[in-house]
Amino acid sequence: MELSIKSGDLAARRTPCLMLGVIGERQLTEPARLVDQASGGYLTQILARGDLDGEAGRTLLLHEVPGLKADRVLLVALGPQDKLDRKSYHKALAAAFLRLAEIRVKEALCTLHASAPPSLDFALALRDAVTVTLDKGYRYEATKSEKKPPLALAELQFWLAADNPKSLAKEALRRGQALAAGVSLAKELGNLPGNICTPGYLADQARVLAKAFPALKVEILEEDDMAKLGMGALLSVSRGSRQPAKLILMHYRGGKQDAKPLVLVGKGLTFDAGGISLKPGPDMDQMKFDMCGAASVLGALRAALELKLPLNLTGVIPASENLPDGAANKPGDIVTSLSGQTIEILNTDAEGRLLLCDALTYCERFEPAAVVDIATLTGACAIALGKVASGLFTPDEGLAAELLAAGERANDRAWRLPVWDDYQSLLDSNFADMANVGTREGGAITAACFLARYAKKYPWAHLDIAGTAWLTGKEKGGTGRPVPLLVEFLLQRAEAAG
């Protein structure tokens, strides 16, 4: 879809559909008021009938409005003024896009961003309009034999009021498009079935990304390479699978030559049956989403590459399957990690931390400015926070503040949970340096405490996205989270770097 900025007299604009906002019961937004004046009060007369009264997301399509060059006017309810927040704004944007898809117009002119809630600055309101619209246009069809007709909407224009800088608007569009592309990539990878999206497939997708963006350099470590390094924890997970594990390394150097890189580490469990500690059968199909941490790293890197951020970035994806087999990990087995620490495997379904611990140790060689790992790590985090917030764990106050602020600005929130040393004793083992699980209490916290033992040599944070990476029920599918949070974090770091 082509996106562009338009300015000038709305009444004189030729467009198949002009989108205008209405607040509360019949209160015209400023762009709608200007159009109403040009139409001789036609919009006011229509609204007086009460057809658009109610909550955000209701729409009313008008044809041949007098005084306008637009073929149609789509009135969109933004909800009551006292309830106009980001949620209602996004609901209105989504409803408007779906109505445009229904009437199959090829082009439209949007003004809804000009009436966004007060909590959003102009640039963020416009960026949200882009990301919500493009996200609503995403459709999973990769494994369907019958494809839906392509979306008719080929161009979406955004109206710019005279007091808004055009350069700021263009940058908001650019950021919104890059973010939406990253989210779409993460959703698509998450939605693919495990027999297609294997560790090798993830490696291939990194190569595809590098081909599209030559600034990205990709290196794939095979199992022999990892064995020589001593990645006994990671390799123990893949022993039960016919698919060889991969350690996917992606390097982008857009910053100063001597600047330390930011490192994103994504758990890439392309299917998790639990191993010998087999998961229950119901809903096991959803374990194809256990690689959404990896998908979010690829999505965030794609956005950073498109934006040409002045940062040095490294993406690390430890990828494997976790299946039951005669060679698979058994409860009670002891493995030696890359760090030299030994781990007693009490539960083979706590495998993500075995992948991540070796990857985190490997990150030491990059001398990173900071490392953020992203993983669908524990059901306990989903129980604690539901599908609203991702769990954030870090002992670093500054990094915690950055990530929480990025989540708020990106509307992709996280909530901080402790990684206090008080919990470390729950990982004690009589037979190894540590166990891979603690007790039932505080499961998300003890998982983070396990990872903390391997991330002592650099600033580190862990995002547990088990509750936020995908939806269930009628809308089952990947969400693309936390790509928005990660991209906002990178944008803020890039602006700080100058």
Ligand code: BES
The other form holds:
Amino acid sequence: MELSIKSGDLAARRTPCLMLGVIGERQLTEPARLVDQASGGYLTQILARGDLDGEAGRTLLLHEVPGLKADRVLLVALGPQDKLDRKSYHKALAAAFLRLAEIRVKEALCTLHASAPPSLDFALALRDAVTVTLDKGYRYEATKSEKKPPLALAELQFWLAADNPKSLAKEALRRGQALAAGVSLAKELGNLPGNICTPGYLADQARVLAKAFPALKVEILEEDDMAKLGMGALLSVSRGSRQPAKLILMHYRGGKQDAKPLVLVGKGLTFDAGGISLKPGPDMDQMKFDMCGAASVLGALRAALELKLPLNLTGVIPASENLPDGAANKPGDIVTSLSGQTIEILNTDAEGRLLLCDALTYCERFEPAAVVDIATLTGACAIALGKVASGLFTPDEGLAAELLAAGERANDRAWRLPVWDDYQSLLDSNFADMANVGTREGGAITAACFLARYAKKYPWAHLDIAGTAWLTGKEKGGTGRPVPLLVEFLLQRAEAAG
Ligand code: BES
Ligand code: MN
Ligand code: ZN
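Please give the other form, namely the form predicted in complex with the ligand, since only the form predicted on its own has been shown so far.
Everything in the complex follows now, all chains and molecules, and the chain you saw is the first one.
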């Protein structure tokens, strides 16, 4: 979709559809007031009939509004002023988009961002307008035989009030578009079934990304390579699968020559049956989403590449399946990780940490400025935080503050949980340096504590996205989270780097 900025007299703009916000039942937003004046009070008159009840997301489509060059006017309720927040703003944007899609207009002029809640600065209000709209346009169709007709809306224009700087507005559109493309990529990869989205498929996706953005350099480590390195933990997981594991490495050097890279590590478990510690049958299909950490790394990198961020970035994706098989890990097996530490596998379903520990050790060679790993790691994290916040674990106060703030700003929040050493003894083993599971209590924390043992050589944070990476029920599907959080984090780092 083409996005552009328009300014000047709204009444004089020729457009198939002019979108105007209404506060409460009949209070006109500033752009609507300007249009109302030009139409001789027509909008006020219509609203006085009470046709637009004030709930956020209600819409009213008007034709032949006098005094305007626009073919149609779409009135959109933002809800009562005292309840106007980011949620109602997004609801209004989403509803407006759906209405535009319904009437199949090819082009529209949006003014809704001019009435965003006061908590959002101008650039963020505009960026949200872009991301919410493009996000609503996402449809999963890859494995449906009947494709819906493509979206008619080809150009969306955003009106700019005279006192807003155009350069800032353009940058907001650019960021919104890049972010939306990253989110959409993450959703699509999450939604693809496990028989298509295999470790090899994820590796191919990295190559596809590098083809579209030649600044990205991709290297894939095969099982032989990993065996030579000594990645005994990672390889123990893929032994139970017919799909060979891949370690996907992606490098982008948009920053200063000597700047240390930021590294994103994503769990790429393309299907998690639990292994010999087999998961129960109901809902097991959802374990195709166990690669959403990997998907978020690809999505965030895609956005960073499109924005040409002045950063050095490395993406690392350990990818495997976790299935029961004669060669699979058995409870009680002991493996040696790349770090040299031995692990007693008490539960083969705690496989994510076995992949991640070797990937985290491998990261040492990059001398990272920071490493953030993203993983659908524990059901316990989803139990603790539900579908609202991702779990954030880090011993680093500065990194914690940065990631929490990025989540707030991007509307993709995380909530910090401890990684205190007090929990470490739960991983004690009589037969190895550590066990791969602790008790059921504090399960998300002991998982993070396990990872912490492999991430001592650089600033590190872990995001557990088991609750936030996908939705269930009628809305079943990937959410693209935490791509917005990650991209915001990168944007802030890029700004700091100048
Ligand atoms: N991929 C799962 C975590 C998961 C479970 C995410 C449910 C979302 C919903 C992970 O590999 C796993 O199985 N974790 C175990 C750990 C346990 C054996 C210590 C879990 O959470 O049950
Ligand atoms: Mn598992
Ligand atoms: Zn898993």
